[in-house]
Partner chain sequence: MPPKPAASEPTSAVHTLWKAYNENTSDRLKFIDAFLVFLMLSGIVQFAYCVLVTTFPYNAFLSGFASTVGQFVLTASLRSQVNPDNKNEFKDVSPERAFADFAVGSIVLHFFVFNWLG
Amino acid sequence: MLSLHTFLLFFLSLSGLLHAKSSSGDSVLVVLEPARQADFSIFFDGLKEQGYELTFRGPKDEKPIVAEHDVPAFSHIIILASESKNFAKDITPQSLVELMSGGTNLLMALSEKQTPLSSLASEFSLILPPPGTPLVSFFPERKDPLSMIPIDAPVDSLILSPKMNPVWFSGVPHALGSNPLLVPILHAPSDSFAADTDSNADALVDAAEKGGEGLWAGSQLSVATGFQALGGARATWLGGVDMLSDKFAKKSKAGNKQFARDVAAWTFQESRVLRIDSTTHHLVNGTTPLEQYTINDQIVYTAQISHYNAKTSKWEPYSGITDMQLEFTMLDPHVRTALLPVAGSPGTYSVTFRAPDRHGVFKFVINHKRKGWTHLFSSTTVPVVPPRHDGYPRFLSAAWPYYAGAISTSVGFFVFSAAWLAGESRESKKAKKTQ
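For the sequence just given: structure alone, the form predicted alone:
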């Protein structure tokens, strides 16, 4: 009876995963002060409508636990307690990095003050301005405070919806390091800078002096940035929690509601999620993969790739990648060729190439990295050997000079031997006659 009960629980949990909105699960832990939960009701209600199961927890609470026996208990974690300087012992920069390594997606908001999240930001190559210097701008002219800024969404954004209304922002900006895994989402306006909110027109000079390494101003700063880990997990950093608040979502002609939906969809792996279903390799005119190949063999390599459709919660074949490459490597790539989609076969990518004229242990490697998309990686090891003793052709055209030399030497040897022997027999006959 116990085994049947366990099986039913497993089946129900599996069914819930299959019907989850996200490709990685629908359980969400929200770390937030209980008193501020009502300030983000529009954002939370939108997540619930999408099928997510929200669990709330205070920043200093110890339950529910985020991981048990090093296994993450939630698929996604939202940390909006940006003002908290102390968190529970299981919410530390190190534990959050470990959770992300285990596949948990993170959505975090920064604060103008120095908090544990500020030190975690540096692990993601985010550079924060000095504490107490939020982003301010005098343009456009408005009645709102200088630190409350409308920001136009980029037209060619990989994550945000096109033709989105301005996104209202209030918080701290950050500069981006050289980490290639960073995904810019929303940049600061070109006329904005980081300074004290009560500053005057001379605040631009003060911001330069406080920055130390340069001026914290302009569109090189970012207010929302994503991070695509190699393992597939994603993290998004927001410069302020108010970007997700009801206050900004209810402003006239504000795009914050749509912005929150788009950011959550990307962070929780609803959009731009790819995976490699299978890979195969075989000889031309063959179908069975070989344990080893011979040099100069014609090899066919095929990969099946699918894309997650959040509307149907299903994986579907995807043929939209046009710049993927296949490498046949032994320490260094010996063959690098385009792995293109096959016409008439959705989700199938194939290429035919000749094995290099060198034996050793090779790998079929796909390492496709594009900003905003899931990284695709596959590695298959296969040896390449020289031909067998009976695998070479009987005669090599390049060796005809050597063949001719050997034949001429043999013929000359027989002619010389015959002439020598014939000469000896004649001399013996003459000697007998003279006697």
Second form
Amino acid sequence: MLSLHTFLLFFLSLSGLLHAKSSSGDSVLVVLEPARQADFSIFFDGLKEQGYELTFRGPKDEKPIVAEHDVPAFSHIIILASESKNFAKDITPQSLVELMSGGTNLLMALSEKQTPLSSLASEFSLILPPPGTPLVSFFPERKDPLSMIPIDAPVDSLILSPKMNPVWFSGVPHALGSNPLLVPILHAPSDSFAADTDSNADALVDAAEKGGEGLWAGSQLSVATGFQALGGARATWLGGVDMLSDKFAKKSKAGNKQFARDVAAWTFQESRVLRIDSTTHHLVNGTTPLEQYTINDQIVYTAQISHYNAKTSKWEPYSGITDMQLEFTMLDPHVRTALLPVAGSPGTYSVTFRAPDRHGVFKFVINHKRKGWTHLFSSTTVPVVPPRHDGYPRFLSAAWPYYAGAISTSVGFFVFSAAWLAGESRESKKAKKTQ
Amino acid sequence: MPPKPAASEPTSAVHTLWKAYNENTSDRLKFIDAFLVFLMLSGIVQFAYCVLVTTFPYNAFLSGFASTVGQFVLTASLRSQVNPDNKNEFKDVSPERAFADFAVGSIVLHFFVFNWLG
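Given the form predicted alone above, produce the structure of the same protein in the form predicted in complex with its partner chain.
Whole complex next, starting from this chain.
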């Protein structure tokens, strides 16, 4: 029994070495109707190959629960049961948001029906078209139904691999609100629009009469959108479950398999994950951090930043950020300067700046939020004090006339006294001679 | 003797004063006066610098200027005490005692001046 256990452990560790793993854990809960599990076997097998541990659960099953005593039980949750109107009582929009703030990543798919997930989507600033209006397009000409659309992957995507085959899509599009945390992954084709499949021609005619008003159309719509929460968790919304299905992945020249891999890698925090390992600060000609700095000091601030490499499951020093800034703030940033990588030492970012001529409680702040990347935030508080009474320069060149005046007076006094006394002795000698 | 023109009267008054000073003042008092003139000029230069250029650092101005003023006051009192004409005024102050007072006072003054200077 013991040997079996050690063998299992060995096997697990070996598989960990061989496969990419997420930076935030490997346990995945898949919420899906048991009957449809086989429809996504390529996607699930791919995840298992990567080293994820999948746990399946029907949307109405009570077990396994997503969080016990407010501690999330899984690192990632995939909700593909997009059409079910009723979930078990622990899967609600509120509980999902709470899980996200606890660090759980979510991968969710929408459907054209009105479900609890549709109302959650609007909390993420996704604006859904009216129910029952999937995305349709007449181009390119094909034998498939109008609602099955091949979408060319963007050329310069943050999340998807370059040179990907078209991704087949079937589902609802969504417009994006102004939330800056949204990361568009895949936009709808410019010649597509959302319409009821039975009367799409009518919808177009109606919209054309109104000058296009009310028509959900064009490449401003998105079919897959990511969301980088402030707490570090990631959520991805897909317009339809079929993007991940075996049926689409098996289509000739379909990029769906790669798309599913890339989206899962980003959502489960394998790719574009950064962290600040350490920050330190010291005087230009010092090495240890001071408890407080004096106004106008030359301060060196250094940050060490790592990037997660999913291939080795290790954090590696990362010098690729070129637009990071350091702020030295007291309510407002008094200094805002570029924090650039140091050539020759990977992962190190350093800047030297002069502390402002202003005393108070300051903070070194790194606040680096870029679309698609983990947000970096670091704040270190240091007081900046005025010089001590003996910290000022003692003798100033402007005061030389005064110094000369005082010194010449003293010298004059000594010369005067000496001459006075000499004269006195001469006089007394003279007096003696005359006597 | 014809009367001198009126314009030259002030000049002649200064000339007479200067002549009388030269003739009636002992060397010792003239020496004190030379020191007093030096102190006055030094004080004027410092004050002019303060007004025209900068009052910063103000403590240096105060101590430099106060040293010349203080030394001037002490030297002036020495002059009045050693002047033979004032013998009746200072009956119990001998010239030696007057110089000792002057020396002690000056040393104390310079002690404070150099403390306040830097």
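Heads up, when I say rigid core I mean the largest set of C-alphas that superpose within 1.5 Å between the two forms. Positions refer to the first chain, counted from 1. Treat the numbers as computed from the prediction; the structure is a model and nothing was measured.
With a cut-off of 2 Å and the rigid core superposed, residue 38 has a Cα displacement that falls short of the cut-off between the two forms.
Fitting the two forms on the rigid core leaves the C-alpha of residue 403 displaced by at least 2 angstroms between the two forms.
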